[in-house]
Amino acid sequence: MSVLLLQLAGPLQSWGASSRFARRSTENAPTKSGLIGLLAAAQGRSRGDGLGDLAGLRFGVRADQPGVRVRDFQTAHHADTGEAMPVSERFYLADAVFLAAFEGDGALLEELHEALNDPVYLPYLGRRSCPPARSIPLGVREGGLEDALNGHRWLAAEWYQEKRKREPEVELGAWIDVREGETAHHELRDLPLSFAPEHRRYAMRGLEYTRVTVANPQGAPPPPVPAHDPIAALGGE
């Protein structure tokens, strides 16, 4: 088993999994379809093709970095007849770092490897108005999707690991695939089955929600507490 690593970071990400209409929320972390979008993009697929493939590997997201959620408020007009369009809500994470890993075949990930670093299309972080900070692969190495994320150096910015230098080692939320047969956390309509335009379909996709300790670069231990003995200020024993 081999796992394919990403990492997606940038002043702006948004993933959606339920947004309709004027409402574009998004998920606290990459979704599956969302990435599995950028690796079709990556290899020039086009919205009608098979995704069968992409979707059977198996996923999972740690959030180095949570960043900021934040709101934005687009107006727009009709091309046509130049009538005013609904106000639209569109939210957006700030400064996110996260990790992401694809486990299964490797000769398929080394083929997404490849794309990845010669794209078709360019990458967007969930929308196409946020670029990518960062080179997005990360490499494929053998071994299983948790020790990937277990095992990984911490990706967030120096800024933010000096924000918590006073722990030398930080929890990191996780979101992972369950297998099959094994009880999920959590649901989301989150497993694409087609990008067609007429029709876009997904599945439901079960997620165990984890904590993974990595450790922090610019850590150091706290400070020695003083030695406290107030008699012994006042002369006494």
Contents of the next structure:
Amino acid sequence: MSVLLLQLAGPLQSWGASSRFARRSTENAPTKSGLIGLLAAAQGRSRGDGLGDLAGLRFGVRADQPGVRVRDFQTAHHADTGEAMPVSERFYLADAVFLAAFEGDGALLEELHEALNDPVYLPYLGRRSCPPARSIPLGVREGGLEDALNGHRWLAAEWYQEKRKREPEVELGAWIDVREGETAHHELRDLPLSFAPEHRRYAMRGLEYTRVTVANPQGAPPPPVPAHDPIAALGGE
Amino acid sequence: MSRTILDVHVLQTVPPSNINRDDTGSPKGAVYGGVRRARVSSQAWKRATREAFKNVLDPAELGTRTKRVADLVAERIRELDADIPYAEALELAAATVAAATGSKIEKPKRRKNDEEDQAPESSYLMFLSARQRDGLAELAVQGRADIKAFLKDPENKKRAKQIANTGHSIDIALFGRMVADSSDINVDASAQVAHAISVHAADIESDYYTAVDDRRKDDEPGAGMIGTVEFNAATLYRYAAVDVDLLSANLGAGLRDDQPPSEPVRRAVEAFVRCFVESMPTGKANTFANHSLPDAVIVKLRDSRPISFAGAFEAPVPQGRENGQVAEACRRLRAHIASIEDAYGTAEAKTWLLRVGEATEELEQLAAPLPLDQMVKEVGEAVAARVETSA
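If the structure you just shared is the form predicted alone, then what does the corresponding form predicted together with its partner chain look like?
Up next: the whole complex, starting with the chain shown before.
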């Protein structure tokens, strides 16, 4: 069993799982459909091509730096008539960093890793206007999904690690596909069945929320409290 | 596989302005590196670039302006299916163009001594881009069995109209098109434009103003109206990437025999670089007159993947430095570029530089500086050469 690790970092990201019409929200973490779209685009698959082998990979994501939600208000006008089009709201995660992982067959994952280094379609973090600020592929390694998410170093930005330097270890949220046959406590409709423009289809995906503890390289124990006896200042008789 | 990807990076200082505001009238913002940044949305700069195309591109250079549209489309029909006789192709083309444009396509009056039937003509000059020509031809071939009945179908008639209603195809080839109810004529964008973000922390400020009623009476002192306008000032990092291979596919080959097949792509790339660099969204321009041009432009031609340098500014550039924020931004950008290119083996990417003023001197370690016209020309030539070799 192998795991493909991805780093998702940039000024803005947006991962919709139920976004339609004028209000386009984002989930708090990358969606499986969004990342499978990223992998398929890197391989050069057309929207109508099959996704079975990618959707079958087991998926997990760790929120190394949860980010801040940003709302973008957008207007548009018809170029010829000047007629106003409906306004829309789009939501982004700003200042976020995620570690994502896919578990599956080593050969397929190596192939995907190569594709991400030399993508056929330009990669983006959920929206075309969100190019990644860091390289996405982190490598393929042996082992299982949980081990990879538990064991990988913390990817948050240095300023963020510094901000949490009081914590030698930090606790991070993670969402992981449930194993076959296990009961899911959470569900999300982001398992892509088809990206064909005329009929995009998604299925429900069972996932588990868990906490992962990793070391903070900027962590430092608080300085010792200096000895101080205020009573002594009062003097004694 | 060798790809052709163009990265355009811009550092541009904008004085107090409100280029792109939200529904409350405030300048848009985002958070990066833990601090609030000024932001200009991707859509705003795409629209500004698109508007700037009008000053740079002559539509005729991208297609053909002619009355003999039926002949033009008929030739393409025969390229798609050589079994279709020319006369039938003309009929199919005339019917399809008529449905698409609402224009009459008729044979011109026969003149004395005309030996053969003339091709039908439209009643006025029409502009057809390569994409439109291809689209109409494909539609005509689909409806070959009975073109009249085929085009009476509302769905097909609508498709014909939409194919024809594409105007300047360069902007659609670059920025894409999504039609919800006719997804088969969607176009994937070949350009990505990132939201422009300030390299430093940026607060919103407001200007309180009053306006006096010129016709007020002396016993009515005070303002006729009061209000506030919000604004900020920023040095922005702007970034766009163009997938030249996809752009080439979107545009199709040149229509004229005297032009190389790479000509439409070269023209599109030149137009994009020039217009992306020189454009400015017009939000509140009358109030702020924020007409600045970039301090620095870096263009890179890559063969594998696009790379954004936004990470150079994840730690915000502090205020109060000598030479202002541009110099420190350039220092960080140069260091970040060197680090990224070394780490990922992309240092050999072809690089062009445009820069203004002493503050940007450090960027000369990347490439020799060029004026904009020269840069645009050289980028166009390099892209055309790559497209030629991969064709």
